[in-house]
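The chain below stands alone, shown as structure tokens; this is the form predicted alone.
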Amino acid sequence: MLAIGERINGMFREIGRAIRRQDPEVIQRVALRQVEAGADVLDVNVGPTAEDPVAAMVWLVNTIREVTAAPLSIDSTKPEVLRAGLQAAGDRVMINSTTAVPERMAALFPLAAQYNCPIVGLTIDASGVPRDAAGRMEVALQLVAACLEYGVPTDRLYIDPVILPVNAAQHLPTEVFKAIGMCRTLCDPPPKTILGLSNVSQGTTQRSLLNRTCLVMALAHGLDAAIVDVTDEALMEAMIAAEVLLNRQVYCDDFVRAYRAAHAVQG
């Protein structure tokens, strides 16, 4: 599974403060900690507090690039901020994210084509988040159609079926799991699937337990990637164990250490 580290986000107090103060030490420490913990990609989001989000994104990307060449997921609601991040990051990037709102797709799918990079598509349209798996697939088809229209290979699209907090929408995780499996039938080659995993536990008291259980269940339904707290050791070990049980990784008696060693070589 592609593990995308979620911690470089201006919504976190420490990161927001570092962005405002242009403190590279904090950003670089968090970036390296995530890479060491097993992140394949680092999500990069300046958050809502930057006075000049374009300049903040360029500074943030350049600061990270000083210490790691890890792939970056450029994350913003503003197309101009995404473009600035993509330009600063160079190769090994992805776009996080677009919805199926036509204006949003028209702004972001051309960027994915221009930079030849993957793009995350949320199953959200002008009406919001669908109530069930079938509704999510209707929105996912709009995202696939945009790939075809703008020349983005469909296997570079990551469909996010949008999991919501379990304490507010307890019926939805099962619909999300169904949607993950259904995405494989949308087209050939099929899009990949991704979750913003930590959303499921927002506002709960057992966040790590809910996150890692949700991740294992989603993997069993075919999940390809997740935006996660890679520094949660129990979560990452549950992911590794699930990869072994799903026959995605070769078993050995010390499979956690072996996975981490192989990952470090690949990184």
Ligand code: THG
Given for the second form:
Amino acid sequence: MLAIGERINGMFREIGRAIRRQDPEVIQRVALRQVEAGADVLDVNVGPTAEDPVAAMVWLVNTIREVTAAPLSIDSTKPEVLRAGLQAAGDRVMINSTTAVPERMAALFPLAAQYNCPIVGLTIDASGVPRDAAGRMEVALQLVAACLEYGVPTDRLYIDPVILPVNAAQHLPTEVFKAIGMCRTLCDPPPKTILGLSNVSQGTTQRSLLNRTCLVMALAHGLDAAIVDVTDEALMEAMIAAEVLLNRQVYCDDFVRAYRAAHAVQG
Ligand code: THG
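Switch from the form predicted alone to the form predicted together with the named molecule and print that structure.
What follows is the whole complex; the chain from before opens it.
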């Protein structure tokens, strides 16, 4: 599974403050800590507070690039912020994210083609988040169609079926798991799937337990990537064990250590 570190997000108070003060040390420490914990990619989101989000994104990307060449997931709802982040990062990027709203897709799929990079497509259209798995598939098909229209290979699309807090909508995780499985049948080669995992536990008192249980269940349905707290050791160990049980990693008695050694970081 592609593990994308979630911590560089202005939603976290420490990160928001570092962005406002342009304090590189906090950002660089959090970037390196995630890479050392096993992040394959770092998500970069300026959060809700930045007053000039384009400048904040460029500063964040440059600050991270001073300490690591890890791939970056440029995370924004605003096309101009995504464009600026991609430009600052150069190669080794992914676009996080587009919805299936046509103007959004027209702005962002050409960027994915230009940068030759993966793009996350949320199953959200003009009427919002669909209520069930079938609704998510209808929106996913529009995202696949946009791949064909704009010349992006379908396996470079990561469909995000959008997981929401379980305490607000308890029937939804089941629909999200079903949607993950159904994405495999959409086209050939099929799109990949991704979740912003920590959404599921927001506002609950058992965050780590819900996160890792949800991750294992999503993996069993075929999930390819997740934006997670890679510093949550129990979560990462559950991910590794699930991959062994799903025959995605070779078994050995010391499989956690072996996984970590194989993913040892080049910075
Ligand atoms: N899909 C995609 N991208 C995403 C999301 C998604 N990017 C953002 C988000 N969702 C994934 N990242 C996070 C990061 C943090 C939290 C949840 C998801 C989180 N933050 C604490 C909270 O809200 O309780 C902040 C606590 C604090 O301030 O310290 O849980 O779904 N494609």
